[in-house]
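A single chain comes next, written as structure tokens; it is the form predicted on its own.
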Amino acid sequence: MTDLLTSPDGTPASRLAFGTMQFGGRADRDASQAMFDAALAAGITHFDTAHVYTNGASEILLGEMAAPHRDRLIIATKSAFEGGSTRETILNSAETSRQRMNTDVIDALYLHRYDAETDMRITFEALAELKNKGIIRYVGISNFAAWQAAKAAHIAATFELKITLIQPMYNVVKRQAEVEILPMAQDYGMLCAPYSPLGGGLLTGKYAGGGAGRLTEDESYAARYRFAHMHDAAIELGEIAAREGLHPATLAVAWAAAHSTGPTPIISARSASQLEPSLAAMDYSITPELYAELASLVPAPPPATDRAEEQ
């Protein structure tokens, strides 16, 4: 699924992608500067960031280091968390954020998320003429429900819209994303680029030996991965990746990348060294044996429909 996203001068986007949430925030310019560089030099090629990172650091950084690259990178970053879906707020956004980067295109502006509130027609109008002026080049849905998703996508295509990129939460322990948006994904010609596979940091074990991290620190993270059959559960992978040779983190992102419709996992990390196992999943395949014991660890999702029998 990644040849449906290119950067400008037709390089495909990588097997994972980085998300540059950190940089300006929890990683000051010398340690974003060092992710950038790892990232780059292990083939990433899709970098992702949003309006609203580190008020605004995390666009500015991303693009001052990907600018002697631009041409062949994949910029995306995301309008409309707050403020809602209008017109104004779009158009606004994306103008701010082709600023800060100092590029005059976009690669890819997704929506952060659902707005109830405003017509969707208002909305995708306004993304189609940001794409029918050159603004951007790819437009993407984060944090959509599938009905919400298959919505967007028929309003988008009365104006000639393409949804190109879907941005769900997926992991070895939140795995809604595979009941119907994966499925929606792929049947709607979507990349998806799911974010949090290592869950908050729960998945690379570090909080199993008292660490620090979202979960300590974020009172949401916290809240998302509070019941005990997920920390039990990243217990168990950590023995398996134990076992295996591998830092928990490389299985996890790698088990994330494996799904059969083919997603590609936002990697991040506060450091270079804190990114480097899960870069390693670039270069490492799980086998279909080691994929079905991850999936075990937690019950899967029930199937969308009450037909189970026809599954």
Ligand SMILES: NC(=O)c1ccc[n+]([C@@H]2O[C@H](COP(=O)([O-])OP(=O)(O)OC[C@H]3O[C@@H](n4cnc5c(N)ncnc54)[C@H](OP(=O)(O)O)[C@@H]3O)[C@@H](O)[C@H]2O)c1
Given for the second form:
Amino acid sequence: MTDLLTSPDGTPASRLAFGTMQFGGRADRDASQAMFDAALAAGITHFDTAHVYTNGASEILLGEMAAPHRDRLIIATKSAFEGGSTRETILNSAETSRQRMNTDVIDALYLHRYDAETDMRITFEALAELKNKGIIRYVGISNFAAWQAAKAAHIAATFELKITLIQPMYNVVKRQAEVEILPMAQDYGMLCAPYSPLGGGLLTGKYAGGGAGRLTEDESYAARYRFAHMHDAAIELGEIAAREGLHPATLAVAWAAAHSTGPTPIISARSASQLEPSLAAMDYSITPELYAELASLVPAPPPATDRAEEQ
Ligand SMILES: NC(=O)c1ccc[n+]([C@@H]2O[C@H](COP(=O)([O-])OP(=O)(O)OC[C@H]3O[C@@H](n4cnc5c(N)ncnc54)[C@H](OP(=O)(O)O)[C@@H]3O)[C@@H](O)[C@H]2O)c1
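Having seen the form predicted on its own, could you give me the form predicted together with the named molecule?
Once more the chain from above appears, this time first in line as the rest of the complex follows.
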């Protein structure tokens, strides 16, 4: 599916994307630069940020770092996490993002989440306006349910607009996207770029040893990954990784990338040393046996219809 997305000079999207949510937050300028350089050196061409990340610092730092390589990179940002998906929010946030990143063109602009209050025709008319003016090249949606995405795709089409990207959460212990989002993305020709392939760090196994990080620092992540079965799966994943001579992060990222629909996981870290094992997944392909072994660590989510006996 990476062929759906190219940079301004036609460079294809990489097998993995790199997310800069930590830039200017848990990663200072030097740590951010070191990660950007490592991502670039590993062949990453697809970068992800958002209007709301680190009060704009993520977009500013990414814009500065990407500038010397601009035309061969794909830079995606997001709008309307706050303020609703209104015309005003979308146009204002796209303009702010453009200024922060010091770029004329935003390669991809996502709606950061579904907004039930705003008529989607207003939302997609605004996005079509940005596309027709050449301000954005691709449109994406994030954190949408499949029915919301399908509705969005049909409304977007009335403005001759295609939804090229969809960004759900997806990892070994958060598999809801398998039920409808991933097959829908394949059917609709959307590139699926799932976030949190390491479960925010859980799947590195560090919490089993009493380690600290996002899950001990951020209440919403602690709540999202609070269930014992997720922590048990992280321990088992660590044991399998040790058996295979791999870092658990390499295995977790490779697993998320290996879904039959060909998603592009967005990797991320707070330092270059943390990032290294996730980047190693660029050159590692999981075997079908190992893929199935990891999939068996948590129960597969139930199918979308209740005729489960026919699946
Ligand atoms: N659309 C959305 O709503 C949404 C939401 C979230 C993320 N995203 C995007 O997706 C990207 C990736 O998401 P994510 O950051 O949640 O991905 P993730 O890979 O699940 O988690 C990354 C975090 O795991 C920890 N980690 C990574 N490597 C490690 C290592 N080797 N050892 C120990 N800890 C390690 C670090 O956190 P600590 O050091 O703090 O523990 C790091 O920040 C983001 O940058 C952003 O671009 C989008």
